[in-house]
Structures are given as structure tokens and as C-alpha cells.
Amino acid sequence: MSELKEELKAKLIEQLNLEDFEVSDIEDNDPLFADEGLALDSIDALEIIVLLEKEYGIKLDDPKKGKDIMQSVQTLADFIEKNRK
């Protein structure tokens, strides 16, 4: 999992030209919409939906969903896991 994990944050920084960020600034906790975490906004998140659906065969298909599944990189993991094809 540490390895998906790894290979999420590195996708979100590139998917979401997060250039400020490098893998390691990037705890697997830290709040992805929070201001003290990534400070994403709603585009970021339908970039998150396209990143899932491109990269892991992953179609959300509840948008309610999304607000729990994008805690952080630690909850998208988890979803990930759970669902990937």
C-alpha cells in the first residue's frame, strides 16, 4: 500500500501541477482540500475523478462519495484498493 501511496501523490503533483510540492512534502493524512493541507478546490477535484478513471479503471459513481474519498492521499489509497480493476 505504502508503494500506492507513493506512486497517488506523485501522480497528484503531476495530474494537478502541484509545483510547489515534492512526494515527500506530501504526508499520507494531510487534508487535500484544507488549508493546511494541499489547498486543492473543486477543479482539483474532477482532476482527482479523470486521474481515477484514467489511471486506476475507477468510475465514481456517487459525487456524494467523493468528499470522503478525497480526505486525503491515505483515503484515496483506500478507495483505490479497494476498487481497482
The other form holds:
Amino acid sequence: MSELKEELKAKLIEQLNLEDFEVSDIEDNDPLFADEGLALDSIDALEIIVLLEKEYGIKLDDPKKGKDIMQSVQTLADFIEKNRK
Amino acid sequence: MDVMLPYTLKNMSKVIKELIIEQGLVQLNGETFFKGDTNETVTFLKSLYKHIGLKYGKFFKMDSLCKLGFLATEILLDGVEDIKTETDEVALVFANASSSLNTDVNYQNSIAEIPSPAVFVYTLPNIVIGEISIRHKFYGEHMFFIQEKYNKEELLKYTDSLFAETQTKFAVVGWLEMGMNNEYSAQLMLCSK
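Please could you give me the other form, the form predicted in complex with its partner chain, since above is the form predicted alone?
What follows is the whole complex; the chain from before opens it.
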């Protein structure tokens, strides 16, 4: 799990062009969409959905679940662990 | 550039500053402002961003056309105390030949797999106007023309009409080109009424 979280942080930085961040800057429970965290926006949320499908083969069928899944790297990793093919 | 600044055009626009970004070189009012180590678009624009000491994370998400226009405008507006944020008195009037073709092709290529929403949002040339407006909270007049070649006179004529007929007091006007192969040219003026 810890390996997956580090991998996810690196993929988020690369996919979302977060050039001001290093993997070590992101804590597992930092909020992804709040200013005190990564301050992502709605387009980033769509990119995360693409990332889940492309990298882990997971389709987010119910967009309403997105809010809970994308709270932090920890919640994303939990979701991937449970659903990846 | 052999003209003296500021100069007044035959109608109303007074050109306060002029900026050219081409071939890894930034010239402000005819003098070298920055020379990059490379002419390569992505690396050069990143080095220019660092040179002007900006901290604006969203910059890295922009496509190359937006980065070019965004940085050019930042340099032009720097130190102009009469221009406030949250204003409708600043107009943005740009033109180019390639529209957003560079990003359009990137997006088309991404369709082969899963299309990228982050690339898709830049598949219009006038998104650069939005990025500048968000940064400075400009709510004024704006226009992005597509023309074969830079027609400075025509753009200034249009700007004159904005000065005459709208609340516009300042305008960033000029050419912002990002070609198919990332070849770039920014030739912008800061004008006042």
C-alpha cells in the first residue's frame, strides 16, 4: 500500500503538471482540492478519472462517489486497492 | 525597434510599452530583457517564468500559447501602477495565424487512447485571454482575431474604437503565435487612451 501511495503521488505530479511539488511534499492525508493541500480544480478531477482508467483499469461508474474517493492520496489508494484489475 | 516610446498614434492609442518574444529572446522597449539558454519552446518559457520570479502553479497546466501570452502580459504590466486588478478598464486584443492548432493536434493525438480533459480545455485560442483575465481579475473588452499575418494597424484601429466607445483605458494588444511545431512569436504593446 505504501508503494502504491508513493506511485500515486508521482503520477499525480506528472499527470496534473504539479511542478511546484515533489513526492515528499505530499502527505497521505493532504486534501487534494483544498488550498491547504494540492489545490486541484475540476479539470484535475477529470484527469484523475482518466488516470484511474488508464493506469489501473478502473472505471468510475458513479460520479457521485468521486468526492469521497478523491479526498486524499490515502482515499484514492484505498479505492484502487479494492477495485484494481 | 527604432521608435521612441511613448508614442501616440494618429487616432487615440498611446503605446506605452512594446515587447517581443522570439527565438529565445525577450526584448522590452527595444532592449534585451531576457535571453534563454535555449530556443526550445517548453524549456525557454519555463526559464522565463523562473526569471520573472512568478509563483503561479496554474502556469504549468497551461498550453504553450497560453504560457507565451501569459508571460508576455506579465512583463508588460509589471510596474504599471495605473492598472489595477478587478477592473473593466483593461482590454485584451490579440491575433495570430495558427489559432490553437498546436494544442488541437495534441488533443487529436490523445483521442487515440483516453482523451485528456486538461488538453481539451486549451483547444481555443482565446483561452489565453481567460488565463490573463483570471490572473489579474480583468473584466473588460477582449477579442482574439485569426489573421494570416500580423496586421498591427488593424488591431490598433480596433483598440482605438474600444477607447472611443467603451470604458477601456488600457489595452494589451498584438500578435501571439504558436505554430504547429511550437515555433513562437509574441509582439505585444501596452496601450493607453
